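Presented as structure tokens, the chain that follows is alone, the form predicted alone.
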Amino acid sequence: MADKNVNNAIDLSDLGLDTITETETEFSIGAMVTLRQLELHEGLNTYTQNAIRQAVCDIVGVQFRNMATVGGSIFGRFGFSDVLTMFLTLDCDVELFQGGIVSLEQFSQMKPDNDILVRIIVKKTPGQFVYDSMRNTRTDFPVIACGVSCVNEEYRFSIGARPGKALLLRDEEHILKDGLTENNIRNMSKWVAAHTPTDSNLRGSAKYRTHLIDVFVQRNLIQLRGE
């Protein structure tokens, strides 16, 4: 989708970074792990209540997900990335070859450079997770992507395909301090929609995306409530 020339490429395929290692406290996901491995990993999907599977299952098709890597998805920080949008809802770090370990939230805001992403570290912090997206057709890029989580009693809202890269918001106004009541959910969804910058492209207008954010935050919070 670009016309730039790549003068130097680094092949990571023989460095043993294609596995997911689970311990009592975290998941260590190598940069060469495929999206299909994420989709099928029982431990990750048990921890996230299948939110990771939901985030990747509509990305093109199985053949593509067998080749596309989580490292490429995260390092690229693409606006349409379901993977980045989902992982921002987790208590998550990335390990860079030169930059060491930084939070994914911090990494997502860094400017692109020539460092190498080695692995993603997902901490098993107690939480609840929900993910959903709107696509014009099932295997297309999302018009909007929305991940919602409650990690250590902190609500997080990750909005991707704005069409800019995913943005993470928190309940700074403590709107949900009294729980997920109908009124609190409506107020929270409107707050997230109002504080998420959107733009227009061929898949949808900025106004449409803002409306979808309101809708999907409401839906995800209702699902988080257990309905």
Ligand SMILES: Cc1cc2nc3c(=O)[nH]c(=O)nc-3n(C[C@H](O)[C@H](O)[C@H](O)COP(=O)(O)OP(=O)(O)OC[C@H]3O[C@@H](n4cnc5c(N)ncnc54)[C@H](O)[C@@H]3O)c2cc1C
Given for the second form:
Amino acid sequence: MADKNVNNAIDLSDLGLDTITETETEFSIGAMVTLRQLELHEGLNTYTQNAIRQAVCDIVGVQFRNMATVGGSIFGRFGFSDVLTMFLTLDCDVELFQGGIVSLEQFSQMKPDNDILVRIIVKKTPGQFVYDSMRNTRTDFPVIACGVSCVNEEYRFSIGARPGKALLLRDEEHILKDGLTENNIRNMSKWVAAHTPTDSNLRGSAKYRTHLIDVFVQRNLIQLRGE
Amino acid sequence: MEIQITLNGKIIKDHVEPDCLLIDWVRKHGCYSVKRGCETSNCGLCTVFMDGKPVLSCSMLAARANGHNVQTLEGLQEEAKDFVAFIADQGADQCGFCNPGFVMNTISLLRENPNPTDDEIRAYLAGNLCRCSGYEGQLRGIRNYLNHKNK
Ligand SMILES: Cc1cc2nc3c(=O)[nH]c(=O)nc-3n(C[C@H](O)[C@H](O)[C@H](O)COP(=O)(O)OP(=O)(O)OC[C@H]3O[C@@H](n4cnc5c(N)ncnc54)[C@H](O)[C@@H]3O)c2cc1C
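Output the form predicted together with the named molecule next; the form predicted alone has already been displayed.
All chains and molecules follow, beginning with the one already shown.
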């Protein structure tokens, strides 16, 4: 824990926000749900073909994932966040106490304020999801995080740990309109790599990250194709 | 603030400062198996159970444990006894500082998954760092224990 003076703290622990509710059409994930609950939730992992489990399973250790919350992870909009990167690939909204319901994509670009994230709503829009990340060692922050999905026939590419906060790109130039052929996949990954700003930090250089984006988008699209 | 925590089966009512960490609270109540290691949520030395689930007491406020059940290795001696000898047989504990956290998380692993594969053991214990051993001794110790149990 850091040494920091906090003048006004709000405890969200006992407000019943620690459950995941599943209906026919959506998952409602309370802000105090832990990363471990996400990892073990059958419904969410069936819907995302285990992409959510894959996104959180290397975050520190089981003990940490039993405490770290999805609300803290999403609200923080941290650059290194596997959680934000993953959720951006989904058809997903957040409910803010003051601000009401907004799309996660919109929320990810909003400036930090004093609102409270109440829950995350994941719509069960038909889709396929793949998540992978590159880490220097297993439980370290990612060097690059990459989620790829096809939701309602729209391809989404979410790139986190650039090291800036996750960015969501779409196939604006319809590169994949004729399907996931070798050539289209290669052109798509090059396009995503070229359109994702990267930077250097102690985990890796901007050039290395750009190269990794190209590799991971290719790999994830190949996996999405079902190989 | 006033809190009430069941620590190793005993109900304790206490007055704590709002920023009191759970690690300081359990140590104040005599649970010295709980060690302060990295203090950045990385090393697993300070592992305790809250309502049966392993958590890092260096990164949790005592206030968040209010009304909950907290266990440390002091309260789990019997359950630990089964397998710690197998780890000791491998000389895996060396300096021993990481051991209580490691034993706590192994208890949790075996409760959740009584017959883990080597990869499942590695994944579950990834949040327990050990500077002496290189982890192979611990893995051999757990494997030998499981082989013995399944005989
Ligand atoms: C050592 C370490 C390694 C990590 N590695 C990774 C990693 O590899 N990948 C990854 O994705 N993450 C990683 N994380 C981040 C972690 O997964 C969590 O995102 C982080 O701990 C925040 O979750 P929390 O529940 O602890 O939130 P807190 O620390 O409690 O909160 C974070 C911030 O958000 C605010 N907040 C919390 N909940 C709400 C809410 N409901 N509404 C409004 N504001 C809120 C808090 O006031 C605080 O400012 C790591 C963290 C640590 C400490």
